[in-house]
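The chain that follows stands alone, in the form predicted alone, written as structure tokens.
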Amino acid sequence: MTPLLAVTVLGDDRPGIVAETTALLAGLGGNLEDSTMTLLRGHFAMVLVVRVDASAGELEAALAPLASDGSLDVAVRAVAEGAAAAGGGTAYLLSVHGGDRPGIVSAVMAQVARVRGNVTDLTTRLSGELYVLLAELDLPAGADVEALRASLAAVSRELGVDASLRELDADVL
């Protein structure tokens, strides 16, 4: 079977990074199976999962032109096939808003971990003094959602932030 590889590209943002990266992958016959990209305080961050007939070392060498000026770091590693089949629980959206302070993500996510919830997507932003956290969660069947809401409310009071947890509609593709 053709290997499944994860590619991370991090560094200084500039126009064309996505186009250049995907052109190199397409040139190798790579098929993008999953991807995410964002700017973190103006720094480019992208993770791709690609199926390509190459080893991690061969793909990293093929992507080396992206990093030749030193503005980007590119890394490639093999990923397991079974890792793509995560989930199976119920999807929830956790949102947290409030004044910025260290430890918000840690304290909130500890509550999620206690019910064996899995974070499937996480975004945080600092807008002035307002800290915003949005997390998509996969809560396992049988998770006590009301107990989680209560523990999130308690932690939120301690942190001086507001938190809400709501069930998401199932993805429709």
The other form holds:
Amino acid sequence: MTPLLAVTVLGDDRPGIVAETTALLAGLGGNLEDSTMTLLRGHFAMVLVVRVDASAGELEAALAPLASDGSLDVAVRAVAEGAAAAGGGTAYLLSVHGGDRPGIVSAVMAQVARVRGNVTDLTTRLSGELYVLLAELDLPAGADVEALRASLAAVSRELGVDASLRELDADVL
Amino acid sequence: MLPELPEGRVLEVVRAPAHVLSAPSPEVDPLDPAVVQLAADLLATQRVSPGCVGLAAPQVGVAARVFSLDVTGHPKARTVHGPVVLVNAEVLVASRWEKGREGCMSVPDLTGDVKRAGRLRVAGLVPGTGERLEVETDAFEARAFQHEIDHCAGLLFLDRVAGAHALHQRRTYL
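Please could you give me the other form, the form predicted in complex with the partner chain, since above is the form predicted alone?
Whole complex next, starting from this chain.
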């Protein structure tokens, strides 16, 4: 089977980065599987998982024109097949907001890790003095959700932020 | 729908992370002259704030279950009751949940996708008369009622967004 490679592109935003990256990948016959791209504090950040008949080194060389002016960093690494989440857990959304200070994410996530919760999606935003963290979590079957709520409330009080944890809706239509 | 109110004063709107926005407010006496004045002030502040369809007491720094609301002319509104001020309001019946994007004057640079009931019955007390008022509404006005009642309970839309990718930087089209 053709290998699966993860491509990371980071740097200064400008129009055309997605078009140029995907044109180079298409030129090699690559097929995009999963991808995500966003702006972080105005900086371009994209990760693509592409199935392409090339080694990581070959693909990185092929994408080198993107990085030639120094405004973008491009990295490629091989990723394993079938690394999809094991499942069996329950999806929750953790919402934390409050005054910005260092250490909010680490203090909150330590509580999640203690119950073997797995973060499947994470967004944080700093908006003026307001810091907002939204994390989608898979909590394993049997996790003590009420105990996690209590420990999140305790660290939130120390940090002076508000935290809420609720089960994510999954309406199947 | 609107009781007789004194002249309202325009108050300063506080922004998250102000503590008053994340603590549940106490119920208040609808006949207390300070509460009646607060209702008038909320309406006056809302009226001078472009795009503002509702304002709750915690947003002007006052811990009290009071809000004003007026979705008149909003393109997403169906049922419209015009300007409303309510004290100690609560949701009686909620159904037809729909996801929609909403913002907040107290979180000025972000918007979020929030599931709200599209059919709603709320009850509250009218400031100045103390009369119990029940309002049945839908669509955008229902969303606005839920947003304001949440403020009175110390909740922001940030507590209700639909997922990690449901938070957005507000676009300005000026």
